[in-house]
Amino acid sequence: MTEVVDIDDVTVVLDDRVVLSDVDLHVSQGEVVAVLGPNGSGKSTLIRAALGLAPVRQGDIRLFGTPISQFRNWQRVGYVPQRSTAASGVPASVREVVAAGRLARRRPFQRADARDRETVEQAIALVGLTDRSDDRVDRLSGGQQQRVLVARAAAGDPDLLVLDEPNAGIDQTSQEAFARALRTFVASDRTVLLVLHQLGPLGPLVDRAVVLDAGRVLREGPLPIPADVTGMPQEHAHSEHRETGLFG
C-alpha cells in the first residue's frame, strides 16, 4: 500500500512543554484511521504537525512521500481544524462556501467551469444539503455547518481529508449524517485521518485507531480498544466491524 502520512519519532515542545513525544504514525493509501485519546493527549497537535502547522523539534514528516517541508501539493489535502465555522460574517450561501474549495484546483482568475459546478453540487450532495444549497450558511445549525465545511474539503477532490473531532458539539443526526457523508467518499480508496473524542456513528468506519496520553503513543491497532485505554466511555469504545461490501 501506498503510504500518505508518515510521521517517525517525532517530538513537538510549545512554550517549553513537551506535547508530543517520540511519536510514530503512518497511514496508507485507502485506510481511515483515527486518533483517540483524553483531552490534552496531544491529539490536535499531532494532526497539525503532520500538515507542517506545528513546529517539530526532532524527527521526520512525509506527505505521499515528500519530506513535509518539500511538499507544495496541497490540492490532494482537506483539512478541516476543530471547532472551526463556516459562518464567516458574510452572508454566504452553501453552495458559495463550498464552491471556494474549488480555488486551489483552478489558476488564477480562470472562472469556475461545468466540472467545477458539478463537483461542487456532488460536494453537497455528499453531505446531505442538497436542499439547503442556496440557504445562508450562518442560518444553519453548527451541525449544518460542519457538514459544509467538509463539503468545501470534499470539493477539492482530495487525496487525504484531514478532520479534527468533526463530530464534536453536534447531534446525533448530523452526527449520523456526516457518517454516511465520509462512508461515500472513501468508497473511492480515498484517505481519512481524524481525531476523535467519542466514535459514535463513525466507529463502523475506522480501520484502525492510535491511542496517545500524555504525547505518546499508547496503542495501536483495530478496534474495538478497551475504554479504559481511550478514555472514551463505555459505548463508545467499541465498534462493529464495516459491514461486508459496505464501500464496493
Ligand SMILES: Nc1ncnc2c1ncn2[C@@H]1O[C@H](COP(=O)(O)OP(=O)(O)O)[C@@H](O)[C@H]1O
The other form holds:
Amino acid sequence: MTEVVDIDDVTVVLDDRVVLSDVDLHVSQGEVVAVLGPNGSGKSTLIRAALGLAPVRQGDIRLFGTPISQFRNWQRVGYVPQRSTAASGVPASVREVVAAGRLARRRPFQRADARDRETVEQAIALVGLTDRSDDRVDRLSGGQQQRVLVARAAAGDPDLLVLDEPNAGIDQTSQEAFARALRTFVASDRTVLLVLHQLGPLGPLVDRAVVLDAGRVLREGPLPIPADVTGMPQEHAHSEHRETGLFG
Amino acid sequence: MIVLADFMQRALLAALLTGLAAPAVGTYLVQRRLALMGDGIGHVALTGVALGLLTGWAPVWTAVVVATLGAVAIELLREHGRASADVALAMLFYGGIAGGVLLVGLAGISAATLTTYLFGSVTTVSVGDLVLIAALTVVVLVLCIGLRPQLFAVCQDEEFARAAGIPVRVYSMLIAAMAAVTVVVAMRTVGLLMVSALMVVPVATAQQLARGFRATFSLALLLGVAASLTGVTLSYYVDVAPGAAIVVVALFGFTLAWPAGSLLRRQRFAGQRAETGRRGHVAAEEHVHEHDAECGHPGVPHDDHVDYLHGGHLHARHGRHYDEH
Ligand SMILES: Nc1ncnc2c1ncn2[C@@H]1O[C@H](COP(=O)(O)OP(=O)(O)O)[C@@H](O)[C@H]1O
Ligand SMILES: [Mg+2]
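Requested next: the structure of the form predicted in complex with the ligand (the form predicted on its own having been shown above).
Below is the entire complex, every chain and molecule, led by the chain shown above.
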C-alpha cells in the first residue's frame, strides 16, 4: 500500500506552547481518515503540519513519500483551510476564487488554458453553485462560501484532499451532497484527510479516525468511536435542530 | 486643440502613469486589508526625499530606496507581528515623517519645497523624473497584470496559496516593493500624504459597481486615471495642490458610485427574483440556491419544485467530472 501522508513522532511548538506532542499519523492511498477532538486539541495544527504550514520542532513528515521540505508536487494536494468565510478586502466572484485552485499547475505569466477553465466549471458544478459563478463570494451564505472553498480544492484535480472542518456551517442536505461528491472522489482510489467537528453524513465514508486531545493522540482506529471519547456531542443532538448558522 | 505648456504636458503624463500604477497596486493592498500601507510607506518615503535634498542626490532615487526598505520592514513586521504589529507600524510611520522633517530642517529646505513633495506639484515634474516614473510604472503594471492570478491567490488566502506551492513570501515582498515604487511614482503628482488615497479610493469606488476581482481591478485603473487627469487639470486652473484636487475628484466619484452601486444591486436582485418567480418559487430566493447542492438527491425529502429544477442535472455533472479521471 502506498503511503500518502506520513507523520512520525511530530512535536509542534507555537508561541512556546506545545500544541502537538509525539503525534503519529499515517494515511494510505484510497483511505479516508478523520481527525476528531475538542476545540483547541490541535486538529488544525496537525493537518497544517502535514502540509508544511506549521513549524515542526521535532519529528518527520512525508507527503507521497517525499520529505515535506523537498515536496514540490503541490498539484497533487487540495487543501481547504478552516475558515468561516471566503471573502477578502476586494470582491471576487465564485469563479475567480475557484480558479485559484488551478495555480499549482500553472507557471507565473502562463495564461489559463481551456482545460483549466473547464475544470473550474466542473468544480463549481460539483458543489452546486453553477448559477452563482459570477456572483461575489462575500454575498453568499457561510455554507455556500465553504462550498466555494471545497470547489477551489477540487479544481486542482488533486490526489489528496485535506479538509479542515469542511462541514462547518453547512446544512444537513448539503452535507449529504458533499458526502456523495467525496464518495466519487475516493472511488477513484484517491485519499482524504479531514478534520471533522461532527461526523454527520460523512460518517459512513470515514475508514479510520484519530482522536486528539490536548495535542496527543487519545485514540486511533476504525469507526465507530464512542461519542464520549471523541469529546463531541452525540450525533442525534445535531439532527434535531437543523442549524444553518456558521457552526451549525 | 489647446496648446499646453511643456510643464503641463509632463504633469499630465505623470498623472496618467500615477493613475494607472496606484490603483493597480492598491487593489492588492485593499484585498489584503492593508489599505493604509501606502500611507505608511508615504511617511517613510519622506525621509528618503529629505535624504536626497540633503545630499544633493535626486530625491526620486533616494525616495525609491528608502521607501522600499520601509515597505519591506512593514511586511516583515506584518509577517512576524502578533498583537503589537500595528503599534510597531505606527512607530515606523511617525519615525519616517519625523526623520524627514528633521533632515529637511538640517538641510535648510523651505516649507514650500517640502509642500510640493507632500501634496504634489504640477510645475516640478522634470523630464528626468518623467522617464523614471514611466519606467517604474511599466514594471509595476506588467507585474500587477501578468502575475494577477498568483497575487490574487496570495492576497485572498495565504494558507491556501502556500499549500498550492506558491512562494507566498516572495509575492508578499513583491507587493510591498511595488507599493513603495508606486508611492514614489505618485509623489510628484499626488504627493506623499495623498498617495494612499489614490491607491484606495478608486478601488473602493470600483467595488461598488463591479462583481469580480478582475472587473474591480480594471475599473479602478480607469477611475484612477480619470481622477488624476481631472485633478491635475483642475489644479492648473484653480492653482491648488494637485494632490488635494485629485483626491477630492476621486472621493466625488466614490459618492456618485455609492447610490449607483445600491441601485445596480437592487436591479440585479429584482432580476433574480423575477427569474425565481418564473420558476414558480417566490418564497425565498436564497433557498433555491441552497438546494442546488442537493443535486436532486432522491433520498432527501424536499418539495417537487426543487427536484424539477435541479434533479438529475447536477448529478450528470458529477458523473462527467469524475468519469474523466
Ligand atoms: N499561531 C498560533 N500561535 C500560538 N498558538 C496557537 C496558534 N495556532 C493555534 N494555537 C494554539 O494551538 C492549540 C491548537 O489549535 P488548533 O490546532 O487550531 O486546534 P483545533 O483545530 O483542534 O481546534 C490551541 O490551543 C491554539 O490556541
Ligand atoms: Mg481547527
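Numbering follows the first chain given and starts at 1. Take the two forms, superpose them, and find the largest set of C-alpha atoms that agree within 1.5 Å; that set is the rigid core. Just so we're clear, the structure is a prediction, and the values are computed from it rather than from any experiment.
Relative to the superposed core, Asn73 shifts its CA atom by less than 2 Å between these two forms. Comparing the forms between these two forms on their rigid core, the Cα displacement of Leu163 stays under 2 Å.
The two forms, fitted on the rigid core, differ between these two forms by 2 Å or more at the CA of Gln144.
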